[in-house]
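To begin, one chain is listed below as structure tokens, in the form predicted alone.
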Amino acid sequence: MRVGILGAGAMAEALGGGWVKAGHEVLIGARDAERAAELAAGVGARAGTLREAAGFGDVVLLAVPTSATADVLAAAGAADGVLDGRTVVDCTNAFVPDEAAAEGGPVSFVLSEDAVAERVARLVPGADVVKAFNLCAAEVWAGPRRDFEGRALAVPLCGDAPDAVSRVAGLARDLGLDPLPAGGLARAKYLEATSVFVVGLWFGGHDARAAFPPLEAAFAEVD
């Protein structure tokens, strides 16, 4: 598959490098052309402009700070239809330190913006947006571990287009991960909120996994 990446940071390196190793064609574009070229050379991908990366990928990963999404998508040609018909993966998180947290208390964060993925979708109305890969830091995706306590690490996916979700699920499997369909794009806001909450737990030194029993012990029933 052809994958275009908008951004040249840690997430671009971790996911893009993994997809290159899995046999996908990857083109990395960024506002800093030198950084894009350096990263691409390091992971075995190609480098180009943001617009070239957007036009290259069947799937396009948006891997930039949330505050930069509008500018990056504009530079990628979103308004000109460059991303029309493509699957856009939003892996961004929009959170900042909780300024209201008690001094000396646990580290915590709050969302700086609600429903980022839905805003991204409005910026690229001709594309199919899928929220994915936002729950873990880039170091997790770059690391060798894919199995914890006998289960593959799961990647929740939120999107409205079944074909787009299926495409991203395939990319997750190629990284040794377990794709977990989690509903339409309107549910992505809950995935984003989960991220800010769980990251706060981790920064506070708590094991977030310990808060959830395995499925076999959940006893969940639909009313």
Ligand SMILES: NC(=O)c1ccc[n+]([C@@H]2O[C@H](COP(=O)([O-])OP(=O)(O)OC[C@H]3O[C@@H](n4cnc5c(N)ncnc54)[C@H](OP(=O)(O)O)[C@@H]3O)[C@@H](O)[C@H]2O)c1
The other form holds:
Amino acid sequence: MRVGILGAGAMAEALGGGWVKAGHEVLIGARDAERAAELAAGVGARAGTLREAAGFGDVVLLAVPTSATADVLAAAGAADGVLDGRTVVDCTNAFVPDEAAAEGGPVSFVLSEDAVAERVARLVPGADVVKAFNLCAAEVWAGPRRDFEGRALAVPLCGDAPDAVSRVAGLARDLGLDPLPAGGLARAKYLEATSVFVVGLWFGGHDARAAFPPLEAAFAEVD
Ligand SMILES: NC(=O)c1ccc[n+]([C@@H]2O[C@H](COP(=O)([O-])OP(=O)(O)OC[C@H]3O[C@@H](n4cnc5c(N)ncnc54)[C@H](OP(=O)(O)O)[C@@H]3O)[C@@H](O)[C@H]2O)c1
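Can you return the structure of this protein in the form predicted in complex with this ligand rather than the form predicted alone?
Let us now look at the entire complex, which starts with that chain.
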């Protein structure tokens, strides 16, 4: 599959590098041509402009800060229909430190924007947007180990178009991950909020995983 990536940062490197290793053609596009070329060379991908990346991918990963989303999609040619008919993967997170948090209290973050994926979808009305890969750090997606306690790491996917969700599910499997369809794009806001919460736990030195029972114990006591 052809994957275009908008942005040449940690997520572009982690996911793009994994997809190159899995045999996909990847083109990394950025506003800084030198940065795109350097990153692409490091992972065995091609480099180009934002517009070239958008026009290259059957799947296009949006991997920039949420504050840059509108500018980046404009530079990618969204208004000219460059992304029409493509699957856009939104891995972005919009969180900032919680200024209202009590001094000395738990580390916490808040959303700087609600429902980012739905805003992305409004900016690319001819594309199918899927929220994915926002829950874990780039280092996790890049790491060689994809399973914990004997289970493959799951990647919740939220999107409205079944074909697009299934395309992204395939890309998750290619990274050794377990795709987990989690509803339509309107549910992506919960994935975004979940990320804010668990990252706060991790930064505070707590194991987010410890707060959730296994499925068989979710509604009943299991002995
Ligand atoms: N890193 C993680 O662990 C992680 C995990 C989950 C989700 N995410 C989310 O994934 C997205 C990307 O994260 P990242 O860590 O890869 O970011 P990053 O390393 O900071 O890279 C961001 C990329 O966006 C580009 N960019 C920033 N502002 C821009 C603008 N106004 N116009 C054009 N390009 C712009 C940067 O270009 P320049 O180099 O030219 O500034 C860079 O190529 C973010 O929304 C983040 O919240 C990150």
